[in-house]
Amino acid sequence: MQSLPLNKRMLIFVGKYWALMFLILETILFSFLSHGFLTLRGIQIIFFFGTAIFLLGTAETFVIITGGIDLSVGFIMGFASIVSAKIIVALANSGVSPAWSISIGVVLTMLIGLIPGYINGLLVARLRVPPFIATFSMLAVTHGVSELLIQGVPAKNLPYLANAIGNGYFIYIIPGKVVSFFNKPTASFRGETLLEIIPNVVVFSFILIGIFGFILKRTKFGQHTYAIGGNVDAAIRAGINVKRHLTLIYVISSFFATSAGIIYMLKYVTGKADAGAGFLLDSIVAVVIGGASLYGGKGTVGGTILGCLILAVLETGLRIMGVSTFDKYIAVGVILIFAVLIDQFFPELIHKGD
């Protein structure tokens, strides 16, 4: 890279870390702009109301990788928050403790948001059915049947307890007097300075896309989805169940939006049909942000992560000075083209400074 000259080595360094900057001037400027945007208390609520779009970005990491999307995450994620809050008032009403109630409540709501994703993948592996055709019908049925649970009311009348796990923290501090984990100090220290620290749910996040970035970058499995996503025909050729791993690969999308849809639950003790359905398009432009491209063959869950920061800092940024929402969608139009056109005319030159 020593030996290209200067502006080749400035376009590629741009090309290559223009997310990263992006990242850091935006939250630069927002943190002129807006105030008490850049504390404690700014940087727990980009997290807390960006964990949908760090999940859903999380899954359609691995669709993409492979060369596929998924539209119906969105729906599958307002399915999964209407299935475990109606499961869970089932529960509590028929007198099952509240801890009991919401554990069989995710834990059952887990399992059947798989369902979705398992007859995605059939679609598209096994039936040769295009993934834009397959994930969106799959959208409109999830979707159909989220209102017809519903009949047009959110689900409601949750336990106490869900809030409270939705909406607490992992670390509570009182300096110089209380540490506490996932336990709000009692009414004793009323007077005293609380910090709270990382929201519960941002830890149960991160959690899952941790796991699942290490699977991704350092198993057979991310190997062979990577391959799947370069060349179809060269991964069969390998011996790669191709079939096999396109419907894990929709399952495990599925996977992460039951999980946005179970946290949306706890976050806002509700259930609603359209609650991920203005997460899409913010999760598709993450991943894109992030480095993927849209033909397959690459993408990784940290450069997801830091589109989705992008978008949670921008969209943040802008509640806080209480600028439109249509402004934002504007503003993720504009992002998705630059990230589009650096994917579309820059691989190659990047590559040379590997």
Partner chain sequence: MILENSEISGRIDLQKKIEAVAKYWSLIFIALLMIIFSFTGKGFLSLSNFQNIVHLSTVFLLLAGAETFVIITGGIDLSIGFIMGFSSVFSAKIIQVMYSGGASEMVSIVVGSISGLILSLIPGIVNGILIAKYRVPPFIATLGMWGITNGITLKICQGFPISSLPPKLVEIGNSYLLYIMPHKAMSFFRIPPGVADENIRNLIRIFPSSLFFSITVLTILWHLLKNTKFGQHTYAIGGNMDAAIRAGINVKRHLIYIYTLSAFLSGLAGVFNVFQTGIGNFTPYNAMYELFAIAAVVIGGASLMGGKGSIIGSILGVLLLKILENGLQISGIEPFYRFIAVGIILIIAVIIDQLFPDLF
Second form
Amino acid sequence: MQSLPLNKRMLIFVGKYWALMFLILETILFSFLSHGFLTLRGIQIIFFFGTAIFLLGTAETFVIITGGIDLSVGFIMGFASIVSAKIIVALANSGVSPAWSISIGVVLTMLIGLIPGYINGLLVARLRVPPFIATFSMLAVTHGVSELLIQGVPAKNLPYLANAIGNGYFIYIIPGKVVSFFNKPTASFRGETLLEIIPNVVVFSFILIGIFGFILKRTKFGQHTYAIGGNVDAAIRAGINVKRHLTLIYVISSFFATSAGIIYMLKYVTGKADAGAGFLLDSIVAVVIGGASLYGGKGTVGGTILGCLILAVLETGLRIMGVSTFDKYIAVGVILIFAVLIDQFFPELIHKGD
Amino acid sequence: MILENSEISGRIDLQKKIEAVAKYWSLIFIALLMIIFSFTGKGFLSLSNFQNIVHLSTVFLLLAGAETFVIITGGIDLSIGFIMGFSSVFSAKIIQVMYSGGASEMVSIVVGSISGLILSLIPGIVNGILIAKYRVPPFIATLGMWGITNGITLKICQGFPISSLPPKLVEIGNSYLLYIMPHKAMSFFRIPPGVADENIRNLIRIFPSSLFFSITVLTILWHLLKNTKFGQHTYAIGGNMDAAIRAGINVKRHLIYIYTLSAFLSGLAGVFNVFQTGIGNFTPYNAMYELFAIAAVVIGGASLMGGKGSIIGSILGVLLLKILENGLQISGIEPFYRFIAVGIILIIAVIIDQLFPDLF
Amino acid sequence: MGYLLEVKNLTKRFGGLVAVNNVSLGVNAGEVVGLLGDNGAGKSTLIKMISGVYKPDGGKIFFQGREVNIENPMDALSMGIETIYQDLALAENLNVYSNIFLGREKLKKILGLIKVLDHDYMMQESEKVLKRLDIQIPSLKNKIRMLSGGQRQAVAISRSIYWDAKFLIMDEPTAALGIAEQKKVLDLVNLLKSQGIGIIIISHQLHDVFSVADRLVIMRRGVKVAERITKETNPDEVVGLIVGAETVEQT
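Can I have the other form now, the form predicted together with the partner chain, not the form predicted on its own?
What follows is the entire complex, opening with the chain shown before.
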């Protein structure tokens, strides 16, 4: 490695870290172009609005590493937002306290949300339906079921507590005076500067993403995920239970989509069938920018988060600048193709020595 | 011994029967749907409703035709829905500008349509070059092109449909080959003169020109795929790319043609859409035209692994989905069940394909 | 001493076709047997029955003197019967030691409860086995994708040796290699033999088989047609047996 000439080493560096450099350049550019972008608030907005794509991106990372694709995540997200809202409203209306309604609603939804993933997994792993078709069918089915559940009217009348959690922050600081967690300091400090640090939903999301990032990187489960994507036959002959593993992968994907749906419900205090419809492609794009290959065997949660950030910064930056978001589509398309071309041209360079 | 033989041949007969059912399952399914809907839906089994189904299927028939070629090569084209929106908005814009600038109806329509078609080739060529020359996976290349064409389309129309187009567009797009006023008048292409508005309900319209249009296009595509060298090479590439290369097929050029053809057909669907609706429509972000086209092609017996598929199959796939949609609607069933039904039918299609791999 | 591995009257049918018909053969510890035959002679089917991919329709398999029932590949592996397929079955996106440990990863606990991969251990153990087999690979952290065909073959062999292979089946081990690498692989086979491992080699390259095998078994159309001590025969005779020339002479 040391013996390589300088220009080659630089190429390796660019090939390996282009996404990070792109993110930094993009951030610098927007901090000049748009007012209020690079502030505590601006950065938190990026993460706050980015939660859905972070979670769906992580879901898609697991699936794409095995060489599959999950088109249903967006509508599973919508489905979960509706199911959770329905359960919580029903419980609250029957006199259960808001805190208990929300807790029970969230837990039940997490369980129900595993079902579409389990069916996807069975179709892909046991019945050998191509992932594209299996998960597209699941997209259609979850979409239909969601619409049936709400009959065209978004779920509403959720307890106020949901809003407080979804739009609250982890830490509140009034400089020099008070630090409090989860709850805003009492009204006696009205008029003082209140610093709100890290939205709750970002905390929840990153705890989940952190746990599963760890599983992918450090555990046997993660190693087998890469092995299946790299060479299914090798994995089978090495005694890995590929069918069970793939089923679990689609369940994990569904788990993240469900989490995204619950967070959507908390953030916007409603449940909508198409809550996640617009995020499907963004999440796949983020995974690919993050270095994964649709042929499988490659990709990391860290890379995906980087990819998500590139998209989230782009979107927020353009929005703050007041530029039409139409440009975003073009930019995303160009970045996506660019990402894959880099991967095509530097395959050896990028993978040497990791 | 003799008994054993007859037992075996009986089993083979049964096997053959099962295979026949599996092979024509989409046709059988369509027939079943029609029988069921003719009981449940009032007016389902009528000439005007069938013409309506066909008229509304036109765009999907073209998109499914495009996707058939791509899928047979083992690729996928996710950009078709947005290329359709792109050509629709672009040609409408040109027609609008020329028409409001004083050009005659026909001239602006012809110029606008042709320029929309020509421009729709560009994203296809770029897709093809990325996929064939730079080995970008089709999923990614066409996904990128989805974003780019969608962005450009929205910039042209600023998020609103393009309207105030010449009325002649809709007249052509929704015309019929034959109009009959029972016991009174009959005419071709135009509503018979002298039919008063109150009588227009009794007018019988036969053979929509959209049907004529899709039959023409699909016949050409069918011929291209089934009877030409181009079609043979398309199957060869999807079946075994290496073998195709070794056999001397210029695979790169062929793939570029395939994606360009796909974009052209999507552009054609876009221009047709202008004629059908009288406005230039952008494609909404989650319209999922491409996914439904892919679903139709897969229901029609194609495999996403490539090497398999046919135009007739894809037509059956589109008709199945559209008859299902129309029948459920007429039977007064909530539209949401449609999605669920589509999902389930798609899974059935693939599982049948898995069980009988050698049929198609 | 009896054979390390012995099969008696193994038969496998696919529908009406008898792919392997009543074949018996034995291999001693520290012996290399070359399995020869034209395409479709039944060699692959035979070894797939030994490695658990196919279930025999008739016959018995004995390993280390006892009759064994091999239902699936895991049964064979757990007995120490390893197969190295022509396509090697390596995950190209993983590094050398991860492939050696694939499916049998060594774990360690962190914080006393979470099990994670023990990369250091797997790396050190892999180094040991590569050293034992005198294989040189620049870095065990290199992905398989970066290695040459011979190096991949060596990784596949190391993998089976590490997991205590007592018996090794090699399907065309030299087919995709350059001349120098072919020689290395054959040297490796000789080394394994000297360590007491029984080996079956399938190869179309007669020269290779003659240079390492002690005995040759020739199959044709599912039947074992001949067995020869390598030193007592020559390539011409063997080719004749493979294509069936001597039956023509007899008639």
